[in-house]
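One chain is shown next in structure tokens, namely the form predicted alone.
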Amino acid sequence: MDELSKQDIIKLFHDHVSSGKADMFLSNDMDFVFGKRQGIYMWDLDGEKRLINCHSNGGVFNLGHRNPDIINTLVSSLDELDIGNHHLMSKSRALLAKRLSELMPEDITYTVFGVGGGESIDLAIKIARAYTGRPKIISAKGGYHGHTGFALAAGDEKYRKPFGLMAPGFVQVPFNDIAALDKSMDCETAGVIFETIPATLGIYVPDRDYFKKVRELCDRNGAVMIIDEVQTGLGRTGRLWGIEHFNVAPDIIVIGKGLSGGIYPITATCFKEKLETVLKEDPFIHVSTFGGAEAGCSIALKVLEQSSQQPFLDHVNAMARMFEHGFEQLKARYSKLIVSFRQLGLMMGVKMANELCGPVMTKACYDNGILSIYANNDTSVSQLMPPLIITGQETREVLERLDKAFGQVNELLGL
């Protein structure tokens, strides 16, 4: 199969893998096919196109591509380790929830592993629902936790629809705007999850206040209160968990994404030693045939090790602090086009004049050498969400594509 060609390769992928993105892509001139990857860069399969990975599969990669050092670990863990047995107790699991417990706010000390965010986030909300006895769950218009069962249940209407009817008990509120929270919260409500920044809705960045209040309303209703750290989780908000930010402790952290280091699929449900009451009694009423898989636990320590190190976050604030100061020239540069950007740490967010410069920046930064993507459900909004590994030089590097980027777009639009 080594003598494929790039066009034998998308024709497969367009037969047998997704016609439609397939499609989607060729029509707007980007046949990419992912290939060599390493560190912050990305190389077409043929070698003749390379791209600075401003996208980072939402923090999949926040460690870079291929990292060294959590290759080595997975080729370690594998003279010895395998997937292991979900029915059974294991050391790898063990060591990881212990040092998760560790790094977590607060009286999170239990985890339970799973592949997927949207699995995790399933199980938060059944921990909320069987822990509480009540139904409701309220989540942000906007937001967005996956495409599973519960998890596609909280998240918008458009990405629920074509799929009939969902689970009920699930109502949307404003992001930010507590006393639309306050107003629907009641003696049904079990459980309350928000993104500690929605990606998906533009990288919103909430008032500092906003989760205080979120959580003494749920203290107050007797209502568990769940974050989604799935992407801003392990560092990328210049802090290991992006409620830190607020000084506040939930009842359950989800994570997951970067806890892979890009090699190893593996999520996380960590939360507060009173919930883990609702698995206590019988312990296989939830399971995960490959979640918290032995060789990837190993893998997962790796990440926390880097990723929990204050040299290394001092380090993604200092690029952080080159990236605000690079679109503080860019704003200057093309007023009529950027109307913010959005921040916390290297969790970043071009909010721009109209709905359609999100989708014509992807392009344009696709021409210049950058996969950034826009907000689904804010399509003004471009999402830049490089390797935390980046350097100064790169960083540079990426402002002066981004000039180009917006240069042709203000062009195109007229602005």
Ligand SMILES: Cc1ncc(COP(=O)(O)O)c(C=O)c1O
The other form holds:
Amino acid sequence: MDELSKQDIIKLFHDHVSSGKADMFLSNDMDFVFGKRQGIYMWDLDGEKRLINCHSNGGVFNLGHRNPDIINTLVSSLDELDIGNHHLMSKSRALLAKRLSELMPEDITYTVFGVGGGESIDLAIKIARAYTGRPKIISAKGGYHGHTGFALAAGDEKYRKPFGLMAPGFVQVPFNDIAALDKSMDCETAGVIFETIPATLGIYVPDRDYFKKVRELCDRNGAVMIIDEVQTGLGRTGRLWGIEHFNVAPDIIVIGKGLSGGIYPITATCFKEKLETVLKEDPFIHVSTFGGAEAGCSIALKVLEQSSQQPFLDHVNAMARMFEHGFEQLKARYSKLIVSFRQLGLMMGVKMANELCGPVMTKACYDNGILSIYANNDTSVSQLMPPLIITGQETREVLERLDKAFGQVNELLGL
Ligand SMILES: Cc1ncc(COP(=O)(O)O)c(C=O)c1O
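Counterpart to the form predicted alone, namely the form predicted in complex with the ligand:
Next comes the full complex, and the chain you just saw is listed first.
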């Protein structure tokens, strides 16, 4: 296979994986095929183009590409372990769940592992419904929780529309609107699910008292509060969990992406002990063949060890301050283009003048050596999520490249 050229690979991808994606990228003059990768960098298959990864797959690459500690952990775990058996008791899963319970907000002491974020969101919703015996799930308009059954039903309408009838019982309200949530909640409400900072909605940082009020409404109505930390978890916001900024403890927290160390897929639904009752009577009512694969548990433990250390979080906050200062200057320079800089730690978004700006900025970033995508549910926002291990020098390089990209967008859109 080594003798295949990049063009051959593009054709194979087009003919056997996704003709739509291949056509879209080629028509935008973005013929990048993922080749070598290390740290914050990714190279084209032919080695000609290098991108700084400011997408990080939404947090998968929090610790960078091919982090040596993660690779060593996987390699040594393979001396003893494999996937394991999801029906049996397991030391790896027990130790990982114990560590999570130590690191999670109060009373969240149980964990069920999954393979993908959507699967773990589905379980959170199942638990809320089974625990309350009620059907209704409330989520945010423009939110995103994955493409599986209940996760899809909780997400924005546009991802569901082509696929016919959807699971009933799902209602959406505007994010960060406590009055709308209050109005929507009733004695049929099983649970409320929100991302701490909805990324697909444009890195929308809610008011500091929002989640406290969500908690109060859940308590008053007997509903389960579910927080999706798939993107915001594991140090992204400068604290281990994004929800810590809001001084509130939900009933369920879902994590994914970065828990994999970028190497081995593993996700988790972490919940309060009282909710475990729904899985107690029949502990096989929810299983996942690959969920909590033992080799993956070793990696997740390593990820937690690194991400929970204060010096690591201090570093994230220091880099976040550099970006904040850099953006003050960029905003002054491109005052008509940049409306605001949205940020909590290294979870960052740039709100721009109009809905054309995001897609145009994505291309300008690509042309300037940065992978950054626009927010699909608010295309005036560019997401900026570099690996958390980014250094000061690399941060300066990103800011310099963004400066050039903004300049090009400004010119192209005549702002
Ligand atoms: C906030 C959030 N929740 C859930 C998911 C679903 O995760 P997965 O793609 O692993 O199913 C995603 C994926 O992007 C996400 O961003």
